[in-house]
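In structure tokens, one chain follows: the form predicted on its own.
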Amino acid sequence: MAKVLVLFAHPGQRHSRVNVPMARIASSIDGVTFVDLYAQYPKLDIDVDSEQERLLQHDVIMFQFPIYWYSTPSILKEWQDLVLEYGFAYGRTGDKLAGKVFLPVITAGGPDHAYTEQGSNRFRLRALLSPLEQTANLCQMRFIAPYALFSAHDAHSNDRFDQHLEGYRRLLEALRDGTVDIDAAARLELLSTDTLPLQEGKADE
């Protein structure tokens, strides 16, 4: 079994309609370590040694967050700036994260068609997340497609909310159990409830 780490960043949780229920799921699964960064570091006083040790102890690293101004909430940027040090995460001797799997878990307020070259946001969601993808590449981690939900504000108005939560549970359990086809997941644009690439013959084990 792989050890999965979920680093959750949501600065406005009392307004959350999707991320907080997702966080409850992540925190309830055996083999998944769930960390609420804003709760642990309300003053952004990140313990670098503790966070680096936590990374070393896990095989899969996940950032879960609502996209804010086309990027991550500020604490995740602070976390990256401090924790992913030269000589630890990158550089000539910085190979401590090599081979680990990394993926973002994103919710977006806008609809999927807004995240196209012709849409109001002018860029695909995957393109907006390219700094995270390149960070993973620099740290020699295996970046796989983000698990994303669009139009998160009205997800409760149809079946998408329950489907997304169930898909998140399946994704976490599959990453823990090693049943995600990592190569296929890396080639996809985005992951969703309908596109989880489980390895053939292992989905029901």
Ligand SMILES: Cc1cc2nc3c(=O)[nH]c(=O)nc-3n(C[C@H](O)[C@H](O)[C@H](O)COP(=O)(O)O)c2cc1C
The other form holds:
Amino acid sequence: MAKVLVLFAHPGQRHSRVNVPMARIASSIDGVTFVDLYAQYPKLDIDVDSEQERLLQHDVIMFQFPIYWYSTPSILKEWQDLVLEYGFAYGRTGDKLAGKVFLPVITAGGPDHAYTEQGSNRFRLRALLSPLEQTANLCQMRFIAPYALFSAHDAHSNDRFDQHLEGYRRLLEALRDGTVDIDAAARLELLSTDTLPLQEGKADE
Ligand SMILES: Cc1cc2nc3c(=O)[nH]c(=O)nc-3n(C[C@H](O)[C@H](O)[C@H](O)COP(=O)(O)O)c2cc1C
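Please move on to the form predicted together with this ligand, as the form predicted on its own is already shown.
After this comes the whole thing, all chains and molecules, with the earlier chain placed first.
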């Protein structure tokens, strides 16, 4: 079984309707380590040594966050700036993350059609996430397609919310059980409840 680490960042959890229920799911699954970064580091005083040690102990690294100003909430940037050190994550001898799988798990207030070159947000979500993708590449991690929910505010008014939660559970369990087809997931634009590529023959094991 793979060890899955979820680094959760949401600075306004009392208003959260989607990420907090998702976080509850992640924290309830065996083999998944769930970390609420804002709860652990309310003053952003990130413990670099223990974060690096935690990374070494996991095979799959996930950032779960609501998109804020087309990017991550600030603690995830602070975490990257401090934890992904030269000689640890990158550089001549910095290969400690090599081979690990990395993916963002994102909710967005905007609808999917806004996240196109012709749409009001002018960029695809995947394009806006290119700094994370290239950071993963530099650190020799396998970046796979983000698991994304658009129009997060009205997900409750239809059955998309329940489907998204259930899809998150399936994604976490499949990553833990090693049944995700990582090559196929890396080629996809985004993961959704309908597009989780499983390795043939492993789906029913
Ligand atoms: C400060 C702030 C910035 C935001 N920026 C964006 C944004 O750039 N794009 C977008 O689609 N939604 C944006 N949103 C909406 C959030 O992404 C949305 O409220 C969140 O994903 C919903 O998840 P939650 O119910 O767990 O909070 C922003 C919200 C806040 C509070």
